[in-house]
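Okay, so here's just one chain, in structure tokens, the form predicted alone.
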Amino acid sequence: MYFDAMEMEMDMHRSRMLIDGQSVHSLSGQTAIIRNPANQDPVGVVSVGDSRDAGLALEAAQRALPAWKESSPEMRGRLLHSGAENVLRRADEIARMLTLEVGKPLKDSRREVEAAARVLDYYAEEGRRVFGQWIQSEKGRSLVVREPIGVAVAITPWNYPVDLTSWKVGPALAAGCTMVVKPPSKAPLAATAFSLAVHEGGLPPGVLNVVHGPGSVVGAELVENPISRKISLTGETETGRWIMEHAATRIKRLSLELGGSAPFIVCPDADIESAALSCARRAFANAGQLCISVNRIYVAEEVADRFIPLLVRGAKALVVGDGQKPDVDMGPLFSQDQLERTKEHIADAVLKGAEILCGGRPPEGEEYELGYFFLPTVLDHVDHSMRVMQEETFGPVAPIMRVASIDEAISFANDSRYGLAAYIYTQDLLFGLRAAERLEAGSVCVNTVSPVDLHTPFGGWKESGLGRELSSSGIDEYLEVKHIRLGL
């Protein structure tokens, strides 16, 4: 909900957008106020821009670029690395604004901020090995060259909004790209101060710009402007066919992180109280809502009385609160929306057959009556005509298929548009192995549910994405390859 700016006078934080080096409100003086999820107090009060102010910031970044690009990636990486020394300075003060327009613990937010200063960090040095090739043949010499893309474009969600905004900055500004940030519209507050933090570390004017506003008007004028050369989104999927189509009028470059529909599949040989415990951590970090957490987990026939109560025991542990509470391990859904969704998942497995074995509902409590809270869920009996085997909840909820065989358990889990990230527990590393190179998916977990190393590329098979994120790789995306000839 949108009010005047003059309207508002209550304390809250106040955030402004970024362009050409100056804090800025937006030129139509529209504000929006932020909520917290946990109990709808308000908790900030964000300028909101429009295409004129996208518009703005992509000159901006389009003044710097010339200048940017010719800097030494040694230069870049000394900005960056005083970025990241800023990013933690100003740690805590980040991680509360992300728990309060997020809801997710306190813990988690500071944990995010840390590892997005590690992010910076790394591409701080990672830009100095972007190499070329000299190449030797009969009839002359061949130089090939990487250079910086040109203006990028970062759109970022409301789950993760301070990490997934630093695996774009950092390597679009290591490459040489400048910038032009658009933080989620429900949740700016944290993705902003990170970003001023990174600025404030020393960038030039227009390096990295914010600016804030709906993804109908502000995101598309960044992704159909002419001036942008390259568009980053962690986003739905719907979003990315979107900007691929729109994107496609100038080929721009695209790096696409969408939906997933991760399989956690239970062998027969696992070792089924860690099985049970990774997956308890995997489906309900952050309430599910995260694009690589367990949605559908296939057990073995064999084991699955095993497991099962294992799963509803570490599901039933876990305490949901305020995210500032320093004991709470789960917060709120994000928003009503991600609430409904979730319930209307549950209610379609339940009329199907399935049976809920935990949760299920909103906790009960006075602390609870405003927020959107919701109990971690297992259900049991489940197949592939739910929903919830279908589609991405991103919510709290562990629906569990018995398989007869793991070749089974493989077909149902390649049985989807998604293909993020897929997790598999054997004590046969070998046949683990021989079962991830038939997973379709762009990250494969044996016998663990991390798949995220800044070292490694992240990124989606099928409707999850193109391109990659992390590691060497995700420089790459930010740079163009030059192929020069030397006729002797």
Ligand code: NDP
The other form holds:
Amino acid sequence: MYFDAMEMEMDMHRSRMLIDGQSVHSLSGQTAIIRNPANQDPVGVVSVGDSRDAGLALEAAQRALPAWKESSPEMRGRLLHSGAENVLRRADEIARMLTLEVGKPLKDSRREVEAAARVLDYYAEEGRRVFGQWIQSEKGRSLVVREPIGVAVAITPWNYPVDLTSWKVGPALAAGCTMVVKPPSKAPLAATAFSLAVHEGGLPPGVLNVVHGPGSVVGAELVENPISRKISLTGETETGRWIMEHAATRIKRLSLELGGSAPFIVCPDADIESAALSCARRAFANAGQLCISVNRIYVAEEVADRFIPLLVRGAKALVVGDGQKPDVDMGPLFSQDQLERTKEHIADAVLKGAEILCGGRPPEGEEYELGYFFLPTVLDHVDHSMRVMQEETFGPVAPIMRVASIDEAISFANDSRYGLAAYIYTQDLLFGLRAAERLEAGSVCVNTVSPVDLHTPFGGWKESGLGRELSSSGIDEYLEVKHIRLGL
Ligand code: NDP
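Switch from the form predicted alone to the form predicted in complex with the named molecule and give that structure.
Now the full complex is given, and it begins with the chain already shown.
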């Protein structure tokens, strides 16, 4: 039995898998219900696959590979553009699914879907710029060419399931790889609808496949099966570590975009108003469930009493509620686990001496009772013994530590196993540049909180990951280098 009578009767999205150009159920016939984190309403029913479905998807991608890699970059580009058009045509529907399954405000979901279409358009053009080299030496002549790696796998998380899928599908397909996508189990609807729209832009069967199912089963098969040559994961550091260990058996190529704990430094000469506004935006966007969220704030002692009230004002101004309502700025957290972790980190900080300046609890009222809602929270007087400063909270918490000097702030900022993004606010650009050189992170922003740009490389240092996405670096991740020597 696939979608049973009860599931068919309910007004829900039905999400099947995409294998070899066909929309299919899982071999086991298992399904799962997807629920809205704002109220627990069932919003979708999804086919749940196992390792057999993953194997079929990989085999389909392998069959499609020879013709796809031989096709011209122009043709691949045309199909990606056509996929992007399809995504935009269905943007309202995909955005609505996204809000229903992860809780984020509808306007943010719409922006995410549009951004994903732009990624496809970008790589449709970038694929034409994969060039080689002609090298002359005493030993002969050489051609150096770049070729698609082969069958690639994309494993994605629930916080930006559409955008992050596009970061992998766009460059992989443009490079001439075929791909199997595994969306997050608890939020597969929008990512699957996005992938279907791309496929229906005219891709040959097997070029893009989607399998659903638990990471520990379906994800593991995609990683370990010898057919896959490249694994691109966005997810937790622990998942990245597991994948690295298991991909080692066959020395597979990896891109790992993992956890983060971004520091935000406020210098004595900063434009305090702008710093506080940006800090609130980056700490509470997507309810703090963002790998580049502001997680640790280091503010110079002499400006702390001006900065902190402005940050609190920014936090209190945010409207928390069901993402389907038009005036909402912050939806619920994604799950009970996220809610518990947020509460635990705040309780730990308070126990060790932190002070809650605002939030620190769920909002009150009937409309919040069934959802995973939590108020934007600002904590003062934190220190580095607290979990909020050591672990990734992935919730709407802005912990503040007052520092005696920016040297001290930079050494605290670097005292982390993560290194994804870092932010510094100062009006002295030269000082900002010198500080940026000392901060250990893949992206450092001076006087802005926007490290993600289609045209620039994005990725982490240390336990935040390996490899880069976006920009021309993003396509390099799906290419192998080949040296062809000519004995003239
Ligand atoms: P998880 O690591 O739990 O899951 C990510 C994906 O990996 C899911 O599809 C999951 O499947 C799958 N997975 C889990 N275990 C395995 C396994 N053993 N083998 C293969 N696949 C597996 O992350 P979350 O979904 O909880 O996402 C939040 C995390 O993502 C945060 O740590 C965040 O920082 C990080 N992130 C990083 C970004 C970056 O660019 N650096 C950007 C956005 C998020 P299933 O859903 O079935 O468990």
